[in-house]
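In structure tokens, one chain follows: the form predicted on its own.
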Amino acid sequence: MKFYERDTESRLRLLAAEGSLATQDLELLSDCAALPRAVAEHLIENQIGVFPVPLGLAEHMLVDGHAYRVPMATEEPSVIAAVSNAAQRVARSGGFHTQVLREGIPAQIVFLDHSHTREDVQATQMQEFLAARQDTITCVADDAHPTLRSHGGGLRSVTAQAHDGFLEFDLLIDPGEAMGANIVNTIAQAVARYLGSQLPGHEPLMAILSNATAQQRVRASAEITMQSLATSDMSGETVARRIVEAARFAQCSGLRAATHNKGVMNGINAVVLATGNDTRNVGAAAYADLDDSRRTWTTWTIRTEGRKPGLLRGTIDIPLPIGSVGAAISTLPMAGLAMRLLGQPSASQLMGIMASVGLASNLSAMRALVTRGIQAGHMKLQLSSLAMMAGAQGRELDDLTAALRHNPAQANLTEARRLLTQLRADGE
């Protein structure tokens, strides 16, 4: 029997017999209540276990007047604390405000064109071709996914273009409340078969969605008072000015923009993962929206009104092709839990929450960066991770972490193990 033909239990027995897995490994791969084996083995190929990631809640998120505790799945220390910290500052000034665009997901149907017809002539011919068949194409799309119209979705437009030996049809498909990858691909393939029957002499090449989803995007904004930005040794006005300059530098420097954007995605990806959405799809769409003229999704400015104290204003404008139903969202038990914790938001509401979390993550990172430095906030939780790596358990974790904090500059695994040995000796 081939490996992929076995069930999970049989795969584990085979790996143990080969010596690839020890007894403790088998215990680690035992059934998980958060994702039962009966579910997991039907989601991916060659499944042998599950890979848990810590799930936490970001607090103080006030988005469009609704207060949320936002589920975030991440292994990186300080991400959730940073979002919660920034969100609390934003909440004092009215919270986050969002605008969502959900027009659809694009798909491409591509034929190889061997006719050598001039592109301008062919473009005119294709527009006439589409105009004569628009109603039929819509019917084909509806028949490919009969329930989509009843959920508010469906084919929205079809256009054509010719270039460099290719004939390309671009579809825009509204997936309703779903993220829509399977829906869009199903419709694209059905329409491709019909178009192929109408285009003899053109060789079909592919039919697939595009992850460049400029039509599924969200804009979130927030304002923060100067008082909320101040530190013990730096005024709020100074902090705000330095944040604006740091954001401006990210627009000038590709090196800085990469790290600036990673800070945004720290927050967004954690919510995407927790809610069962597709992190790779979101990442592809977000980065496809950037270029040398627009290196980041966020902007920061200082707004002043006469003699009133100024406000730091932040905005984020980012594609977020996500859904609130379907696929992993409906099959992963923890994703269902996350959606319940959020009050079962619509796809548009969830986009607004995610974008707001990304903006909060960006604010917190920049405030730390231009004041005390980024490592100060990271270090507390990193020391806890170091204590776990050294082998500390239970109460030892708190004691060893506290000991490491006395000299964080010298904190490393060797020192953590030495201190743990000393703590255990003192406890005997």
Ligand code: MEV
Given for the second form:
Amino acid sequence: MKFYERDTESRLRLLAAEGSLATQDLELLSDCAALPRAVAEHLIENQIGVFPVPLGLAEHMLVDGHAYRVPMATEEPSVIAAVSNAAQRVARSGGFHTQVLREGIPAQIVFLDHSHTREDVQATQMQEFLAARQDTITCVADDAHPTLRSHGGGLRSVTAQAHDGFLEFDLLIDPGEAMGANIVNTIAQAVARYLGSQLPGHEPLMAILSNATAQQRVRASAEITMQSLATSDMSGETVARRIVEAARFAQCSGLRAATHNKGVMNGINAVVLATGNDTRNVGAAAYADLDDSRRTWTTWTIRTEGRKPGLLRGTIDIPLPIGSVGAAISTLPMAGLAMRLLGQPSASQLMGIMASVGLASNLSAMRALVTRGIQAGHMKLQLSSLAMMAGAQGRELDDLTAALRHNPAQANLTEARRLLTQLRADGE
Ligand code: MEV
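Right, the form predicted on its own is done; let's see the coordinates for the form predicted together with ligand MEV.
Once more the chain from above appears, this time first in line as the rest of the complex follows.
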């Protein structure tokens, strides 16, 4: 029997018999309430277990007047603390405000054009070709996904272009509340078959959605008072000015923009994952929106109005092709739980929450960078992760973390193991 034809139990037996898995590995792979084997083995091929990462809640998130505790799935120690910390500062001046655009996901239908017709002539012919078939194309799209219209979605537009020896038809498909990858690909393939039947002599190449989803985007903004930004040794005005310069530097430096953007995605990805959305799709869409003239999704300025003291104002403008219903959201029990914790938001509300979390994550990182430096805030969680790596368990974890804190500069795995041995010896 082939590996993929076996069920999970039989794959595990095989791997154990081969010596690839030891007894403790089998325990790690045993059934998991958060994603039962009965579900997991039908989600992917060759499934042998599940891969849990911690799920936590970012607090103090006030988005468009709603207070949320936002579920975030991440293995990076400081991400949730960073978001909660910034969200609390933002909540003091009214929270995050969002505007969402959900117009559709693009799809490309591509034919090889062997006709050697001039591109401008070809373009005119394609316009006429489309104009004559517009209604049929809409019917073909509706038939391919008969329930989509009743959910407020459907084909929104079709355009054509001829370039570089290709004929390209671009569809824009509104997926309703879903992320829409399956919907869009199903419709694109159906329309491609129809167009192929109308374009004899043109070789069909592919029909696939594009992850450059500029029309599924969200803008979130936040204002923070100077008082909320101050540290024990830096005034709020100085912190704000330095944050604005840090954001400007990200726009000027590709090297820095990569890290600045990673800080934003630390927050967004964790919510995307927790809610059963597609992290790769969101990453592809977000980065496809950037280029050398726009290196990051966030901007930070100081706003002064009349005689009022200034406010630090941050905005994020980012494509987020996500859904509030759909395959993984319904099948992954933890995604369902995350959506319940959020009060079953619509796709637009969820986009607003995600973008706000990204902005909060960015604010926290920059405030740390331009004040005490990033390591100071990360230290406690990093030391406790080092303590775990050294093998500390139960109460030992707190004790070893505290011992490592006495000399953070010396904290490494060897030192953690030495201190753990000493703690155990002292405890006997
Ligand atoms: C670490 O995961 C993310 C940061 O490096 C982001 C940043 O530098 O802005 C802290």
